[in-house]
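First comes one chain, alone, set out as structure tokens in the form predicted on its own.
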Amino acid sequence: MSRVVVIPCEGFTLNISEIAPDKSISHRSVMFAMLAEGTSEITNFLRAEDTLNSLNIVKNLGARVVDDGVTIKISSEGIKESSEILDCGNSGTGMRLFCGLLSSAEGHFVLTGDEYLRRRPMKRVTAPLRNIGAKLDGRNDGDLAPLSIRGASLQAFNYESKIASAQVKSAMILAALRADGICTYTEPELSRDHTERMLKGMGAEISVDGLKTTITPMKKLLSPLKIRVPADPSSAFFFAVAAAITPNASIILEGVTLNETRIEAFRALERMGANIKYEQTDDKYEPIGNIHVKYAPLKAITVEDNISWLIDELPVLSIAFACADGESIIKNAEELRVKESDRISTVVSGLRACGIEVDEYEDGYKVKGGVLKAAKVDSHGDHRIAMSFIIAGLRCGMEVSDLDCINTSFPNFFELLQKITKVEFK
């Protein structure tokens, strides 16, 4: 499947109950079992490429995994040297996780993925790993992959980041884990918080103070997770963008976590006019329940806070800018340009090809409102750059290439992008 033709849209009526499960929580659910004892029971796990890679991982590097198909039960006697290369697939997320977690592990273990996350800046993690004892290389001084680490003991820590990247703190948090003292980690800005909310359910001793977390190493093995990986916002959010541009259109996303880290693309859609309702149906190791959004005239504005908590989302809130009324613009938004493709540069030229006028800064864009043409676009490898462009299809037709991309996070994003149009498939 390489081309896909998007028919446009007159609006629709949908309540939506599969949406994805969440990426970043099924990657962590299937790592931190591994410093569980005991068995992890996961349902609603996402089987996609990318999650799957770190189950993969996981059962390479020792853990007995029992898979029925609804639930995956985990039981570690803890981390194992594998002969095996350890493929993230296009996972940062996996990679940059498993970077922390492995430092301190006995033996030896090589991180790789494919050409486009070979290709992504790994030295952000790689370098703090490093300054507190991690053994850790690959090309580029340690900047890029494959990475190769042999475990060792690590430093206690009090480490600042520069940059709000719930990547960066998960490994530095999985590091602390298994540190020589208590540790602390403090970021610029809140950024998202699963990786906390999940190890401190599982009994680790970690505390959050405004920016600052801090972390104080296991005495013992965490109780295993017992967990449903909630419906994933950042899928969510296409279909949310969907209603909210296409007129005379509704749609329930049922499931989704609300996590407030996590919604801040909805807060924006929001500001924006969209119609949106939250109703909260359960809390447990995060708050869940389902997002109303109607469609609404939407307005322009600005998004330059809390970047870190809709930095995926940002290429499909983009759609909404090309779509309203006024110049909106992205600030802040530097890490756009280190994702699975530079999401500025292709957003950018996406929407030029559309018609759409816009201006490119280092850190971010500004959208002039107007009317989406027809256009052919190519994803360049970005499953969220596929996605963003296929749902602007909805108000006027497109035609989108590089698709096999979008396997790796919302493997039924076509079954329900179908029930709201046509689409031809090249």
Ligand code: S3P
Contents of the next structure:
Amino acid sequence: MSRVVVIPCEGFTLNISEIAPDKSISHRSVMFAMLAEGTSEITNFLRAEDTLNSLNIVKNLGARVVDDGVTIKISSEGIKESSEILDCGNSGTGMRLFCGLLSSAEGHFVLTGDEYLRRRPMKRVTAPLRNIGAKLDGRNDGDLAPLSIRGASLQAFNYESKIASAQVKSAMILAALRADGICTYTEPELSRDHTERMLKGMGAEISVDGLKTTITPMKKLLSPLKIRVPADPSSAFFFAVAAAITPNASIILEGVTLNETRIEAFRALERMGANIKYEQTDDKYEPIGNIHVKYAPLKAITVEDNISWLIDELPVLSIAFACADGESIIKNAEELRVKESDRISTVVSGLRACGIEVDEYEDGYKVKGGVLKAAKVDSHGDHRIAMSFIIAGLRCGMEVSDLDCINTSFPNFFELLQKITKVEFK
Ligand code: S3P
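With the form predicted on its own in hand, show me what the form predicted together with this ligand looks like.
Starting with the chain above, the whole complex follows.
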């Protein structure tokens, strides 16, 4: 499937209970199972390329995995050296968290990824890990994969990170669990906190005080994880924007994590005037519930705080900006430049192709709301860029190319989209 043409749509009322399961939690669930004694049980695991690569790596590291198609049961007798090269595919989360997990494991490991991942910066994890004794290397002095890791003993640390990154925080927490003393990790702004919640739920001694996380090394293996992975708010948000930009549209997105560090984009859409309601139905490791989104005319906003809480949703939020009245601005979002594509450049060029006026800055952009026009947009191999411009097509029609990347996070995206509108594959 290389190209799709999206036909504009005229309103819909829909309940979706099959939003893709959360990618961040799925990666973590299979990795953390390796730190437990006994069998972890994971249901609603995201069966997409990124997370299946993590599951495969966990198998290569010696975990026993029994998968009946509904529940994945994982038991491990410690991390074992693998004769395989460990392939993270397109996933930065996979690669960075495995760096933390493997830095103290006995043996030698090689992590690699696809052509996009091999261009993304890894020094943000390899540098602080090397500082505490990890033996990690890669191209460009440890910045670029393939990375090689030889497990070593790690020293206790007090690390103050300059970037708000859940991937860096999680890698360091995983390292701290096997360091030789109590460790602290401080971040400039709170990033998503699934690692802390899940590991605490498994019995790890982790305490959080504002931006500072204190980790006591594991004295014994953790309790197994028993988790149903909630729906991914970042995936759900494509359909939230679909409803918010389409007159006469209303949607209910079911079973989504309502973790505050993940629903900031919904809050931004609310500030723009969309009608949004949250209904909590469960609370296991995380609050979980349904999100209702109804169309209302949108107005421009500025987004400059808590950027890491909505970093993944900024591309499709920008489609809402293009449909709003006034000039919307994104600031302090330089991290967008090192995602699956340089998302400042790919969003700006995509919106311009659709006839929208955009000013580009080093750390964001300004979008002048207007009338979206049908265009041809390339995803640059980035799943969120592909899905964002497909959603724009609901307003004006669109041809989007290079679509395989959507399988990294949201394999049933087109199935759900076709409940709203017609699409033609070319
Ligand atoms: C993720 C953290 C975020 C996010 C990524 C998933 C995670 O990256 O963009 O899609 O699961 O920890 P950073 O932590 O690098 O900001």
